[in-house]
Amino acid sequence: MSATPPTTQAAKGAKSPLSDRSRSEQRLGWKLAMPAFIVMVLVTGYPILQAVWNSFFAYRLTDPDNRRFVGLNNYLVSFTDQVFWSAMWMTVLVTIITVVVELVLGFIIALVMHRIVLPRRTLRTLVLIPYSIITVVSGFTWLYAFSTGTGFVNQWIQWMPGIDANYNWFGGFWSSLFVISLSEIWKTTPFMSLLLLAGLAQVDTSMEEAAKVDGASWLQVLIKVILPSMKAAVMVALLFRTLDAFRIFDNIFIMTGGANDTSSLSMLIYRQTIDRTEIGLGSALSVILFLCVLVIAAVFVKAFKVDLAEGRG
């Protein structure tokens, strides 16, 4: 009993310098990160706060002196406008369709790139070609491909019986949604496949071999070994693509311009802010879009229960 107190004191004495050093390193870390933190607040935080402030006023860019405080009226106007809910429906629909299809296709492509041995670098380069093309260019490409009369898609399907060779793909909501989603999927599936490929590289191959030795089929290995090991990678891929898809703008602007109820939230913000110069209403819509993106990010992190530290691990 008499030996315990000196041992405890010695341990405390040995721990104290380490704690001081740890605190010193933490302070040094904060000092080094402070310039980047200040820049981040100025670059990202100030525009957000400015948008929130502007959303409480009613004024036009062409008449900035006539500025009236209206409180939450811009939000009430947005929520009671049928155009807003139409844009929200289009945004949600495009997000769900594109992210689900891209996840499946991206995983298949990632599996092929992971398993194939010989032309691996060549295959990865070829897969990345659509993602390297500017969205505006890819949008115009798909627009011309599905154009009535001159598009090669109608020329191809004219050989099929019972199908109108001059079908107007951009004349209705669902056909426009199909082409817009197809363009999004074609361009961003490579991004999804690369993120999933990184997750596949982290899968412990010894666990796969052990499962196969125990008699597990390929599907069982996929479901019970590979996918759980890729949980963090799948979460990151879904999070990034969902946030990106929820802000869809380019392809809709190029292909339909928002006609046939195909306008997205970003498109609606553009119309209110740039075309109609309604700064207050456009700011309110921007804040709503920002909150939607924030909720999506929170839901993903909560649902998968994976923190960033685990994802990096």
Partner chain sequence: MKQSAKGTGIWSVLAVPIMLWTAVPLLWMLSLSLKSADMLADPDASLLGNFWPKDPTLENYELIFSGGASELFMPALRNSLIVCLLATLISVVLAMFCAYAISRLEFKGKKMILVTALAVSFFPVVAMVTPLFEIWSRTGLFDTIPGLVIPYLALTLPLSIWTMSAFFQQIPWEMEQAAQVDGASSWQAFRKVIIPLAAPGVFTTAIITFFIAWNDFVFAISLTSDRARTVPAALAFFTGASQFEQPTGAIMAASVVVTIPVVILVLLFQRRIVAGLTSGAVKG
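Residue numbers count along the first chain shown, from 1. Keep in mind that this is a model prediction, so the values were computed, not measured. If you superpose the two forms and keep the largest set of C-alpha atoms that fall within 1.5 Å, you have the rigid core. What changes on going to the form predicted together with the partner chain:
- For Arg68, the Cα coordinates differ by under 2 angstroms between these two forms after the core has been superposed.
- Residue displacement note: Ile274 has its CA displaced by under 2 Å between these two forms (rigid core superposed).
- If you fit the rigid core between these two forms, you'll see the Cα of Trp53 move by less than 2 angstroms.
Given the form predicted alone above, produce the structure of the same protein in the form predicted together with the partner chain.
So it's only the chain below, everything else dropped.
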């Protein structure tokens, strides 16, 4: 706006009160936005700087006087520890599984919510409930559902012929991973479907109709018309869920506590920091997790051209 140079004297004269107004608007804008901005920067910025600093020291909270500078040693220790790589593997695996399943399931649910007429409100309400309940609660619910003896899952499986009804779901890595992912998927698919539903609402229905008139099958309409116009919504939903899944903690803590190599990166940080009070090592892991999240976000923004500011219109 202000980039346009004034052409006449009159315009120049008229500009001065305007820029006064805009200057006071500038000041007011900053004054109003400042408190939230300062809180966000202080509460997250300061801890991460502190974490970077602490990661260069060998240091236990129980023995704060014995603080030695060790350079990059904490990172070296982490990278050469098999436990770190197993946590990394678990984190990546659980992220891919849950995000892919949630995308497919979330899209189906979004389509149903979009098309359905009759129990629309009921469906929407019901779908919102898992998203709103506490993760710890859903974690316990699924844990008990699959527990031997207490759970109903093994009992229901028993109804099928020739299957061992007392399967120990939490006895190994893959079955534990399955139940953890299931709980995570149950809890967060609604978020995915709601974002996709918003994307569906933006699809131009006239193009859909035109394609149908031209004799396109339902699947062709989906692939050629609906999906391309939903790309922004899908990408934003994927980015949010990927970052979220990468930080997985609650479900694992409740269900396995990290047994059978099911610790995620977040679990590992918790163990190092709170259980073992190894501040230096925990800090190094925090910085690694932080960098991973940065890389994921950067990949989405660059490779998939997610423009988050644009996405808001």
